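In the block that follows, a single chain appears as structure tokens, in the form predicted alone.
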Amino acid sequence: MTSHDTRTRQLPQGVGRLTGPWWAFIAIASAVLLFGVYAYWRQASGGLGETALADTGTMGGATWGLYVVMVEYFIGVSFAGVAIAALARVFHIADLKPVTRIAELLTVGSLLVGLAAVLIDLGHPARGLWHLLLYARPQSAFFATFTLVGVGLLLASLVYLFLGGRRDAAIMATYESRLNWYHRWWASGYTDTGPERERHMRAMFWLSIGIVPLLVVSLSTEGLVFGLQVGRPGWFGSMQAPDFLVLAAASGVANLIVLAAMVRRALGKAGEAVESAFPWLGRILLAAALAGLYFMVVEMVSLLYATPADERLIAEALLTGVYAPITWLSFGLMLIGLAILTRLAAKRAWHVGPLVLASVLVSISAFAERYLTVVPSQTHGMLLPYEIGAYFPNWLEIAVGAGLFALGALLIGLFIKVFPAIPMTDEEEVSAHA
């Protein structure tokens, strides 16, 4: 065996080394894009006629649905992801510090297959981005809706992975590998001197503090695309942006969760790291989760005191009617999830088992929760007097949305076998330099 594959062999948490399992994680979410991709041929032949999306009024669909539910579930999930590192970094907080990656990572994933779930829905991708830059309003909700919260958070996130990830990238550079090009570019002349880090650590405390208020605003803004909506019973409100900040608090945190425990499991000894950051998240989750109920109920009890005509109407599809198993299937499921999240801070024991099981109720409540947001008000919601309507996907989109899910799984995947999912430890740098 060559000294080259000693130290390929050698690599810290097992970047550059291709087991069987991920094999064959790899193999099951591309099958699943590349059937996601065909289904998405399919639309683009055909049309977005070729799915289960209709005018609303005349003909009694939705002109928003999966894709859109998709939308506003990602760009959330993405909220939290580089929220937790911002506040690790601001705060100093050690136990949340081996999850900063993962956290950040997250939230470029969501956002890069959220703003892919925004093209779909468009139809013609390429003739709505050229429009977007013809006939643009800055003061519209939807042109900051792309701009601000997908290109502007984007960027400013990929911005924040790039500079956490130097000091590592340095260190992955001093290996003999296949992989210390990559590594090599990503340190950009990186050396870990005291100014450097200083100036180094300076530039990351700013760009935390930063960060956060264009989280709160972005969000805010996705809330704003339906509480603006004046002739829309269901969403036009002050709600909807504070809802929107809350239900994406729950979801992000949830997906963090189960990631960090998916890294935990697949690294092994080194994924032990992330155990201190379970508590933290726990009780953040739960938190998230509490003020997303309260969400749920002060809705559930507006809808059913006193509501005008056409809110009744949304009101009895939601809570009696063709929509009622997705409402109370979503408050059933944060239910559920916040009683085990009650019981593990009661104990204070955060066993990861249960903690991920709650977090996948939650995480699935708030798409439910989405979903029950975007299309109840266009096939309930009309202030004209047209029939009733109605929407529930296709195959053709529930391929696309399952293609859109592995993709995200995927670039992550790849993305642990090229870097380190977690910050690297003393240990790990002495070894590098052995």
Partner chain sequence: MRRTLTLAMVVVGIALAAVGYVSSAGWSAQTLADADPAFVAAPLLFVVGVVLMVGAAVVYELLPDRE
Contents of the next structure:
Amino acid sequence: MTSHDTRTRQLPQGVGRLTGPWWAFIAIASAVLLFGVYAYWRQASGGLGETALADTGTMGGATWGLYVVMVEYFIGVSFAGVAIAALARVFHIADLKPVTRIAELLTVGSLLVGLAAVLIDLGHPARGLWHLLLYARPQSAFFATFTLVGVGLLLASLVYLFLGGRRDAAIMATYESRLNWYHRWWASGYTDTGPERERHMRAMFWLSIGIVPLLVVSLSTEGLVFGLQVGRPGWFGSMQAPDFLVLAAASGVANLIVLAAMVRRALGKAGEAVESAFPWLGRILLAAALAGLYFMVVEMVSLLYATPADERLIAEALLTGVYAPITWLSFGLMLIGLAILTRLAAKRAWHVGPLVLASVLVSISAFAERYLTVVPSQTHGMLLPYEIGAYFPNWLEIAVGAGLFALGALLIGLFIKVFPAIPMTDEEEVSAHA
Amino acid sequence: MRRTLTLAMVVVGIALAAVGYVSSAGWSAQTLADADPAFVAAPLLFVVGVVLMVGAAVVYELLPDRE
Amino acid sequence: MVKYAMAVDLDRCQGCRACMESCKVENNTVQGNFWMYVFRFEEGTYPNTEMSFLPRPCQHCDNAPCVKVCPVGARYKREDGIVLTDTDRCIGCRYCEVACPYGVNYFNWVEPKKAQYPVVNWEDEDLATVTSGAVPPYRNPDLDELQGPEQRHTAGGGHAKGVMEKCTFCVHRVDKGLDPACVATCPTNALIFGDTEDPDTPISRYLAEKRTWDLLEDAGTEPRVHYVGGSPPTHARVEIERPKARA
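Starting from the form predicted alone, produce the coordinates for the form predicted in complex with the partner chain.
Full complex below, order starting with the chain above.
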């Protein structure tokens, strides 16, 4: 790749070509996002009282609700993206390479959505940003959410995406297009010489080595946000951190599979490259979902067998009471997902359809599991004999949540039209120069 | 030059993050009433440290070769 | 160094809830917020029932979970033992509320205003004859003053939307040498407040004479509110009425 002349052929992987289905996708995502923005405007002007959130105790509500569930879910999802990308790079797993960029994109997107949910949940979002910079205290588990996740992990993921994409950007810059300036900016002088490649490999290797412990530490602290609370039955315990990580891995890989399948469909022939990753992702999802199910079963057995008095209320609510439909839905979906994955693994045939179905089921199960972590311990977890509380998100919270989801989808949808979603192969590069 | 600058960024980043972290914690405070960071914006120092560490990778790759 | 604490004598408490009323009036807390709350329990089945009462102010814990989790140091503990919230610092994350095992925190979900929760019609003329037309939250000028050596905005309630508030032991009164409003109002002297470092204060002598227990001792929070008489509450005790303005 030494030529600097520009080409007039179409950009690869549908970049720059705005198709009808793509416009439809963008229109729907934008509409959902706009409605979410409207709902948030209502919340920002009226206060969090516009939501179904309420104080615990005498008010009998949940002070953390859907937004915190979304924080936990999406920060969890971010885990798998960059972890898979790091895995592929450090161990040179060629089959996973085609999904590395989608994985990095998923991490960036889910982190942005998760962090936006943090701000949306604050009573004073602007003051939050400012005061965290001035006064944040490491004694609070939130310190890591703000510094390690919000800055470290997000920046590292962006750097990962940026550096990993320079070579492709340089190839794209050889095409004549309206995006040429952007691709040249991204390539930032990359010419794919031997020393450059070597330097790139070294930088990415060390970044991968650094990012994995950063992921584990920062995401463990997300579990500890709950696990360190001795005064809240159902939360306190050392298992919260590993539980969080396992569910993060399962939900993250599941989302990655769904996203990769969508990219494959959207890109047609060019998208077939991601298929080599499905057996790997399927097996990783199977392992993570099995571990997730293991944690669920252990938790249920503990609840059923020897429950301290204060935990019993939560146990009953989860297993037979008001939260039972969500508990059993979560459990059932995880089981069905696992059954599908096991069948695919036994047949050694990772068909996209069933794999995506299993991934969607695992994703929904993980979301429900996050909900069950956050909410019941507030409504049913008061140590003093307050009357049992209740919480279910109202339309405004659901609209804001859907808006956040649409924001992530929109970011990814826009990205794949300005940059190749799948790292370009040497053959593609050759054809670009043909 | 490239290695030196990258290494310097990582080392300074770690140092700033460490100082920022310890200062943010206010562990030297005698009571919780003055458990604020040892100096205003100590957490910002931690964040700058993290940014420098991650940014070192960009500098390592992007710094042009000496002709 | 002064260390404040409160003793609650359950053998004296008659569940009149005058402390709750005086707290609301003194601190201008918004409707539905009970910085001081008195549980009225019923235990057993009719006709063999027994009533009991449990006043529950903030416990001003020495090992306060709310102080530990506050990400910006808005919730802090003074040297004299009082746990306060700096409403100018609070970012409204509500971590203190989920961390507190006692349920004493109240968030300002909306802009504190007249008739925040439509339970009571404050326009009612009959009501106005009783309240002299006063509608919470009205302003007690003391509550806008900066408090203590830290000079932080901590006293009283109903300050702003999106911040957390809770019992302050009436810090604005205590700093003037007065008792908290609930203590000053209690008709049976069930609440006793003072410095426990000085062995000659009424509370020190009282605590020395009596057997005391703390609320949720197992939580390790080391409360500065000590209970005398009665027994720790269990879930077998049922509240005889729902607080108004519940979700």
